[in-house]
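Presented as structure tokens, the chain that follows is alone, the form predicted on its own.
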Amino acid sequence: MLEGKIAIVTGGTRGIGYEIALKFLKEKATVIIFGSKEESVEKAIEKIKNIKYDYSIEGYYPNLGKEEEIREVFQKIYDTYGNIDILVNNAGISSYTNLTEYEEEEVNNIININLKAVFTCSKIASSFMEEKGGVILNTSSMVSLYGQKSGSMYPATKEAVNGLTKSLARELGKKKIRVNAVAPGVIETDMVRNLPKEKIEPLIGQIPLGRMGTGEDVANAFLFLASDMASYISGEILQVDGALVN
């Protein structure tokens, strides 16, 4: 389904962001994944290696919050391929802080990492994008629709990664440019499956569907998006939570 396409995945070393590159390179995708230290980059490449070794996969590490860092692997990677086709916006910093607890700099790096980095990667994407098009897609959140108890600041940028989708979306289109996001339910994670029983079972008790969504779940909906199969879907922020009852 992505057979010559060049793909970029943030935050793609691990959980959400590495089931996207692994099911995108099993697309025959060029997939270059991003993420937050070079020795977690390695590792997931070596991992992928092993179960395929002539996946065509190759990683970085940029600061994300940091709009040169950024564009000088974007030019590096379009120097090398020739086309940057796709862009997953996935990296993200979750938060579970009370309101009068936040920190300055924590609020700061949620909003730059789950929002200014969303805004910046797409940017620096879609000028590489203008003279054949490509695809746009975020990681968003259930949360960003029905908020969580704590640490507001997470659903707050989830909830702008979301108006940024639709106004991109409306922005890019006469660029043939698709925007769209993936709205996450509760996924089984290595996080969630260290939650206690009596932690996970009243989640699980809210999903209509009476199961958690795996990484593959997540996958699967953001490789219809980036598919021709998805060519007129532009501006639409995908909940894949089983009918989550909140």
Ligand code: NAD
Contents of the next structure:
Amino acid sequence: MLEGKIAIVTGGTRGIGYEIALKFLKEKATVIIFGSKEESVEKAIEKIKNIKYDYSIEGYYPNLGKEEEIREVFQKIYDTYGNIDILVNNAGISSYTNLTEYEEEEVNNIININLKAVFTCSKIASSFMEEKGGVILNTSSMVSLYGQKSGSMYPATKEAVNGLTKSLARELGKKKIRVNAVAPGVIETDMVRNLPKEKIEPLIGQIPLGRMGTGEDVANAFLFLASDMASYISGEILQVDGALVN
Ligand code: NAD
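I would like to compare: after the form predicted on its own, may I see the structure of the form predicted in complex with the ligand?
Now the complete complex, all chains and molecules, led by this one.
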């Protein structure tokens, strides 16, 4: 479904991003993953190459808070492959801090990674997509649609990502760039595995499909939206949550 396409996946070293990278590779895309550290990027690439040695994958670890660093890496990718077709803005950090306990540093960190980096990567990618068009996909969250009891900055940034998605779909449509988001529900990754049992179990009980989602459930939605099967879909926030948010 993605033969010949060049795709960048931020936060591609583990969890949902890793599954997206793997899914895109299986569909014959060239995939460039971004991670936060050299070590985690190398580990993820090694793991993927062990599955199939000839997957076309490489990785970088730009500081997602620094526009110039991101731009340099995008330029390097463009110079190597001659195009950038797909950007998946997936890197993200969760939060469960109570309102009065938030420190400025955590607030800035969440905004930087969950929102500003999505904006900056989209801005830079769109300039490389101007000639041939492209696809920008963002990882939102079900909590962007109904909030959460603590860690308010997390849903705040994810709702902002929905707004960015809808606005960029309008702004970039004329350049043949489609922009969509996927809003996962409760997905079994490290982010969720690290949560206390008493937080996660009641949530699973409320999921109409009766189970947590897998990274692959979410990656399938990304594959559809990245592919030409979704050629007339833009500005959509696709919920992948087992009907939890209705
Ligand atoms: P994860 O913690 O397993 O992976 C997060 C990824 O983001 C990692 O690859 C990490 O390297 C990257 N990242 C984090 N901080 C970074 C930084 N400062 N610089 C660069 N990269 C950084 O989490 P996940 O569950 O796979 O989450 C992926 C995305 O899905 C996130 O945007 C998250 O908000 C969203 N999401 C997850 C769930 C869930 O249930 N797991 C639900 C809804 C939305």
